[in-house]
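Just the one chain here, laid out as structure tokens, in the form predicted together with its partner chain.
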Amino acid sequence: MAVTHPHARTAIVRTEAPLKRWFLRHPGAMRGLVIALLLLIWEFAARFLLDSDFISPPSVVLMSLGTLFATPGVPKALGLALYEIAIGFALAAVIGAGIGLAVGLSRFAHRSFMPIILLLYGLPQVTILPIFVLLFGIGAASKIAFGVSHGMFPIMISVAAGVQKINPVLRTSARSMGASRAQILYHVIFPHAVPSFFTGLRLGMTGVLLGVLLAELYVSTAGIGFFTSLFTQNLEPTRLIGLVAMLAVIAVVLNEIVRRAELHYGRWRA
């Protein structure tokens, strides 16, 4: 009965060591364990294997990042482009919900202008990065501008779609009923707009700090740039990933940020 029941590995499973049964029962334990050996093979291969002009291994990177904040300059140059991507993405979120209220608001503009803002958000905006660096400057300008362009227009596009979702019976009732035109737009289309424009926020992000990054790294005579073509050309492998890393973990804050309020201001509407 055991070997031909379709649930015969569940009963196997019963029947395994304790430690097994655990980590089965425990996926995040089990991908910890992952992480945990990825970091052990890229320590013994950096320490061992690999030319340590060129890769440092886990452990030295976080010893040294006191070293790293200690270069002249560094610690400025992550606060300057922490400041760049906040800027930007205010700027962003504003001129995104901007435009897509405009545009989602009316039929007639969104049939216009959606095909617009869609090809222009499909172009590859990567290939205009000198153009904004030449009309911006090296300083944070060029950065916060490229960030913007890269970050509006998810932001746009959501907030459109979730205001032409809304159901129409819902706006001409509230007319019907006398609203005027801002109370529609502030009891009725606002609270509505809000989960999409959240969703927009989310996408928004990561195109803020792909497109601040960007610029940032584009930039190799000043900021974040500049340190990471400098500790290249010194072959400071030990600097450079722990810079790197210090970016990433900015990211990935950032990210969950702006997920969490995502999660939190979308439910209401499910």
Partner chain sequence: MNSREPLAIRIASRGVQAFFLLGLLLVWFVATNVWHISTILLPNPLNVWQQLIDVVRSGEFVGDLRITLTEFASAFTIAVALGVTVGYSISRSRYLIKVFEPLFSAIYAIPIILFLPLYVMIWGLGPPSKIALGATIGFFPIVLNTISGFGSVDRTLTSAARSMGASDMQMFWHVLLPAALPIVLAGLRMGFTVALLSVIGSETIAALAGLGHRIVNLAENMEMARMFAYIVFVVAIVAVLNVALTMIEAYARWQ
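Just the form predicted together with its partner chain so far, so send over the form predicted on its own.
All you get below is the one chain by itself.
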């Protein structure tokens, strides 16, 4: 029976501890390691286990991005999708935060309108897409409006819930010291609602992206939805995955903007 020397065991522990502490101090490195591992699994599976007619390795997708951007209409479609998502996200944030504040600040409004908001949020909105097309046409306006309809409800619910959780003593104390409504909103309500607001923004961004892409799939004749359907029907997985990757980049960039804004406006909580 082999016996491990105590000093050798101590050396192993000392070797592992700095590595563990390094990963704890650098969570981005762990995220990168996980992503790299998933890409390696994808690469191996696509090359040796799966049918190349339906899935392409990430290395092939990366090398073919030039071909994707050289496809007539694809760069314009990506630019239009970015425009629609950005405008829809901004409108969803303004509308959702405004209604969420109004509902959250009033107990009567919360009891009256929150059930209606939850009912509308639970409605499968793809079923009312034809109404948006009838109202706004088949252009960018219908995609933006449909994206707003997906993104504003998570923001409303998060903001209303965040405002409801604020200790009423804080508002009463500020009012007793002569603070105006605007001052209470800016110095008491807004700082305490920041976490809920940005949680809603993250969920709302996903909703806007989903709404815009759904409208593109059903309505567009030259946008991202059109090319997604085209590449799928023509069994072109490389260009299809490349297009999806570009949409993922757009989502990551918007999410990073929201994250940095949250760090900026919520730094006082540290």
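Positions refer to the first chain, counted from 1. Bear in mind the structure is a predicted one, so any value in this text is a computation, not a measurement.
Exercise for review: Have a look at Leu37, Gly79, Leu123, Val133 and flag the one at the hinge, given that one rigid part turns against another between these two forms.
Suggested key: That leaves Gly79 as the hinge residue.
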